[in-house]
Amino acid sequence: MNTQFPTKTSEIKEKFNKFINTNLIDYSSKRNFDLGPPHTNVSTLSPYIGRRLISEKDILNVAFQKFKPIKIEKFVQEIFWRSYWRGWLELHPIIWNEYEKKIRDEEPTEKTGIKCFDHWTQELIETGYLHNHARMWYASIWIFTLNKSWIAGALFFQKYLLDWCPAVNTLSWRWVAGLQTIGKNYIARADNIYKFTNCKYNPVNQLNETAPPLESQSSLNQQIIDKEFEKISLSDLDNIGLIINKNDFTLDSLLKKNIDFKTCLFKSDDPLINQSELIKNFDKNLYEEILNNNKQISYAENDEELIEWILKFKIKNLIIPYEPQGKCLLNKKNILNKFTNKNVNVFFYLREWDRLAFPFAKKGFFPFKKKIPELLTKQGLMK
């Protein structure tokens, strides 16, 4: 069992509360230090946020009860980084499309002799997690010292990261490579690693610290689509069925106050995405925990069982968690046709948090950051 990332609801809440009450006050000063597992200087909540077991709004709502927003500004910004990356990729889908075309099997992770790098490889495989600073160092060493493909590196992370997110992972690797902020790459430096691993590693003379950024097709970054993120009204619908899956495990709790519906947990493993046994077991345990705590929720292992559930409860309007770029689970022609053939209307529901944030993610994070107070106000988290 991965004690660093529990799957029992009570243990997840305990982990969350412990960070808020004990470690959040020091987050700003300690967040850049990779002190090794269990990484108590950062929240390590990302595997739960990514699956919406805990929402961004819930986290900040609890945090603001203890601290004023200005006191934990860096933490607030870090919460919004994920929203920014996801929104940016939604508005620049060509980036994901081009990435998918070039995907191939991840490269073998042989020992390099660079102690920190080899340690991070092992930590990632064994725990499913790396500190954010270590991810930046790792990607930089992978690209500029080992001269490996950034795409292969992103795919390697995809296989092993418990908190893998298509937008965060892909765009972060592009940023390190110098493809996201054109002409500006991130270089891992021995002195920086030495400082922020608390003197544990010092790969002096082992890293390429003068590498230029990768050459880019800069025009790709300029290809922004005009996309409307509409608010879906469910009040006029009847015979509603709601699916929860890895894109949003708690959408039912968000909507239950306003509408009457049946809920089905859909086993949403994508056979085309190669992920480690650790991740599969993590998700399996979460499925079991959700079903054990919610006896009224049905379960569908595959498309056929999902159709059986729809027919059993005479579902006419089907609500599915919004599927962002790279996380397409049910928004596929063959599956949507099955719903249509049963005269079922389908709605992909985008949380208000994302609906409000995504339109501001057209450019860099700094313009987006200026909108954070406005977004917090609209979410009822600030006055």
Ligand SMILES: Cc1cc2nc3c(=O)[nH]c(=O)nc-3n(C[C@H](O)[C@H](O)[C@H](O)COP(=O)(O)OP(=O)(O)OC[C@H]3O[C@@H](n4cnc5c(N)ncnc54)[C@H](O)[C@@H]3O)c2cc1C
Contents of the next structure:
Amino acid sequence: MNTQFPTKTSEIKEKFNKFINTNLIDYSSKRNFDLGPPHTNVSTLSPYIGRRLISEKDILNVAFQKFKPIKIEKFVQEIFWRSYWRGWLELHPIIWNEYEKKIRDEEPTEKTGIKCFDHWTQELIETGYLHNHARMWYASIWIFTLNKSWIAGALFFQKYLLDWCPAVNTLSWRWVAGLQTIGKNYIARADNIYKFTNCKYNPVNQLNETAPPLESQSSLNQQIIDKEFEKISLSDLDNIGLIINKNDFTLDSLLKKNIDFKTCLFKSDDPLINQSELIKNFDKNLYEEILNNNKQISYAENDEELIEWILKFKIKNLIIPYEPQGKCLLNKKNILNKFTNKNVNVFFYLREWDRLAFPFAKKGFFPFKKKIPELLTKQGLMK
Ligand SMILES: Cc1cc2nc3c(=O)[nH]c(=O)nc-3n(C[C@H](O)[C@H](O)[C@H](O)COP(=O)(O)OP(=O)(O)OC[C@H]3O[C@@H](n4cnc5c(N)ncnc54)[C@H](O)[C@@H]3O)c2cc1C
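Moving from the form predicted on its own, what structure would you give for the form predicted together with this ligand?
Let us now look at the entire complex, which starts with that chain.
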């Protein structure tokens, strides 16, 4: 069992509360240090946030009961970095399409002799997690010292990260490579690694610290689409069925305050995405936990079983968690046709958190950051 990343609801809550009550106070001064597992100086909540087992709003709601927003400004910004990257990719889908077209399987099978790098490879495979600073160093060494393709590196993370997110992962690798902020790459330096691993590693003279950014097709970054993130009104609908899946495991709790519906947990894996056994087991344990705690929730493993559930409960209106770029589970023509053939209307539901934030992610993080107070106010988290 992965003790760093529990799957029992009570243990996840305990982990969350411990971070808020004990470690959040020092987050901004200590967050850059990679002190190795269990990484208590950061939250390690990303596998839960990514599956929306804990939402961004819930986290900040609890955090603000203890601290004024300004006191934990850095943490608030990090929470919004994820929203920013996700919004940016939604508005620049060509970046995901180009990445998908170019992916090939490649993994570092041999030790490189760079101790820190070899350690992070092992930590990632064994625990499904790497500290943010280690991810930056790792990606930089991968691209600029080992001269490997950034796409293969992003794919390697995709296979092993418990918190893998198509937007954050792909855009962070592009950022390190110098393709996201054009002409500005991230260089891993031995003295920085020495300082922020608390003197554990010192790869002096082992890293290429003068590499230029990768050559970019900068025009790709400008191909922004005009997309409206509409608010869906559910209150007039009847015979509603709600699907929860690993894009959003708790949409039922969010919506049940306002409407009645039947819920089905859909065990959906994208067959095109090859993920490690550790990730598969983590998800499997979460499915079991959700079903054990919610006896009224149905379960389906494929679209045929979903149709059976739809017929059994006479569902007329089907709500599915919004599927962002790279997280397509049900938004496929052949599956949607099966629903419409049964006269079922389908709605992909985007949480207010994303709906309000995504339109601000057109340009860089700096202008997005300025909107954080407005977003917090609209969420009722700040006056
Ligand atoms: C090359 C590379 C690849 C990455 N791939 C992913 C990925 O696939 N999935 C993913 O969730 N994050 C990714 N990150 C971002 C970041 O490293 C992780 O979100 C963070 O390390 C998660 O650990 P934590 O929950 O302890 O973060 P904390 O420091 O406790 O932060 C709290 C939350 O804020 C968000 N956050 C923090 N840092 C970032 C960041 N730099 N960018 C976006 N959101 C952030 C996360 O949701 C995180 O859970 C990547 C970063 C790099 C440099």
